[in-house]
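The chain that follows stands alone, in the form predicted alone, written as structure tokens.
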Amino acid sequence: MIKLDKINKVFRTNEIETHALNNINLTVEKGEFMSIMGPSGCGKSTLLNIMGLLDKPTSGTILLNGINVEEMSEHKTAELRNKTLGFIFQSFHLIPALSIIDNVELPLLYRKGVSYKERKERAVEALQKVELTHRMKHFPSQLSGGQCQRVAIARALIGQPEILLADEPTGNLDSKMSEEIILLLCEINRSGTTIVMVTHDIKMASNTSRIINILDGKIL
């Protein structure tokens, strides 16, 4: 589903050149649950952002479902990202002023042809999957950290993505809540969604079907 060929990423300032990724070759197969591990600053999140079309490599080729992303316009890339990919972040990124159901609906606001009624129905369906329909009228400040992450997962699922990208999804949670989240992700994966997860926790990674280790921007 994702194929990275000779991916390099260099960050430059006036005085410093940092090689975040060095000649990365990686294929993510349909239905996989892959985890990416490595020490802080090794390039894990940079790699995930490039997979998710949130950042561009300095050089190399990205194929998403066989499509060469390099040859697409910014608009077409954004459309592909919205339809194909779902994102979960460590910090939840919920909007405090919006109710839980309104937060979950957000990705569909950018989808053409999705009516208000369908948006609401799909938001409720996504919240059912994470067992939070009873809190849908609440606000993020009224939920626990684990519940906020479940809302973030529901928001990622509402677009029915083929691929879910998770960046340290349990990083801000205690061990009990972390276990609940990883079990939920495993269930989502069993339903057919491909998942790539960045984590520093070997216990979390041990639940996935493949572990990729990165050091100094290179796959070990």
Given for the second form:
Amino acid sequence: MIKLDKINKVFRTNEIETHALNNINLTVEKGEFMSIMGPSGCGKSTLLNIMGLLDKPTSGTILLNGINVEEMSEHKTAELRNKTLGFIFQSFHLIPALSIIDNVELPLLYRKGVSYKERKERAVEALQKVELTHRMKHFPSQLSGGQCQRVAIARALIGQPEILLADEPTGNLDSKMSEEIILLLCEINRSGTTIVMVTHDIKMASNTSRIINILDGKIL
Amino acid sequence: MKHFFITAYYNIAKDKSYTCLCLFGTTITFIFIALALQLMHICSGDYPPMTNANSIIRLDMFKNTDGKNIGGIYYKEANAFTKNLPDFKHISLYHSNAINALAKEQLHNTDIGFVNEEYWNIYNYKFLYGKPFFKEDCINRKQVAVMTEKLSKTYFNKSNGLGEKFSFQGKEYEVIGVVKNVSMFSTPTESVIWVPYVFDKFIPNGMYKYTLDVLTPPSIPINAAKEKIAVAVQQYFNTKNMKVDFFPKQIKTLKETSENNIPGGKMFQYGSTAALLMLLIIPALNILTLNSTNANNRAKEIAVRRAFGAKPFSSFILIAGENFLITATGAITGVLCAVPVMNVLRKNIVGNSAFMDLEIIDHIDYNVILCGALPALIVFSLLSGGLPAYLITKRNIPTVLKE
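Could you present the same protein in the form predicted in complex with its partner chain, rather than the form predicted alone shown above?
Below: every chain and molecule of the assembly, starting with the one above.
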């Protein structure tokens, strides 16, 4: 599904070079629920961003469903992100100007051939999965942290992505909420979606099928 | 589209101070852009009543070969002189005097023009009410007058002063025509009221001569016309045993003269364009800094949209379009406010000067504004809003989301 080959990522600021990722080789199989663990600053989020085509590696190859994305234009990667990938962020990153339903349908706005009616129907469907249909007319500021993250999950799911990338999805939530979210993710995974999740929390990671540990930009 | 307007409305309403500053800045900018465009158009010399400016040759004061002033065409010989120019059908006689006119029991100091009927054929004054006076009116010494709308308001408290009467130098005149106001930058004379030349007593200025404006017909090339006119003037002064220094090369049309009279001549137009650009760029840069802050506040939203598949162009349109909504509103307000602002400026700047009866800008020609202000709006909007939007869409998504 995703194959990373000799991935390196170097951040350069003036004269300082930080090697965030060192020669990473990793394969994510279809249907897998993988968690990436490691201390702060070890490069796990950088790895997730590269897997999600949000960032480019300094060197190395990324194969997504067998397609080398290295030479792809920004236009093409945007299309690929829209159709194949879904994102869940630690800080939810919902758009405050938009209602819950409008936030959820966001990925479909950038997909050709999806009508207004279909967008709305699919957004309601996605909200049903996270049990938030009663809140669809509300705005993010009116929701709790856990509810916001469920909205973010609905947004990530609406485009029916093959891979869901979650960057510390429970990082901003209390333990009860975190449990709810991880159970939801497990359910999503059971329905066939591949999930890669970055987390600090071993308890959360223990719910996944594979745990990858990273230290100083290397897989242990 | 609905998403765009919802987001735009939210952001515009959320940052009211930013929106107000942008609107205010753009409005002020476009007031001056509209005025500058209009002024440039008026000064171009093709603006009513000067639409024939490039075919009109003015004969006023002359000098002899020693450089001494030898006066103009003597008033009693003016009609005879026009017969020396048989190929020229339209020759106007004009002489002005400052008079005290009595209207509605009030005295008004006004510059009055004594003109013949040809004046109305040469200059394209737009008659709002009534008609000009004709040859018969002059011959029959009809005490009639034509005035501008503004003067009609001053004299009679109404735009349509037809049939109203005023008097000066012991004679009463009836208003038979009211013309549209003229700009001081596009007028053949300073007069705003005209009566038949036959009533001219040449007092108080005592200059017994007429200014002649000759409209060269399209059938005669302008250089040939200049030669014919030069010969006629030379013959006129030869009969008086005077050697006039007046040759075709010295003769200029009113348009050429106005270009020469404007400081910097043709450079004025380049200068005005440069000034207009500066007028556009400086506030655009100010609003650019405001927009950069606003766009930075929205960097996260753009990054999220891009993460979910928004292409750089659609992200650009989102921010730049929002800015366009504000600047377009400001620009329209600015254009609509241009004339009232001009009136306030006119009252305070030229209110008591010799030009008090003339307008600086008589009206806003919306075709000119549309052709000039619309491209200016696009440039302004792209400069002030497009640049920050472009920079935002170029930022690294994870970096923005981490901030």
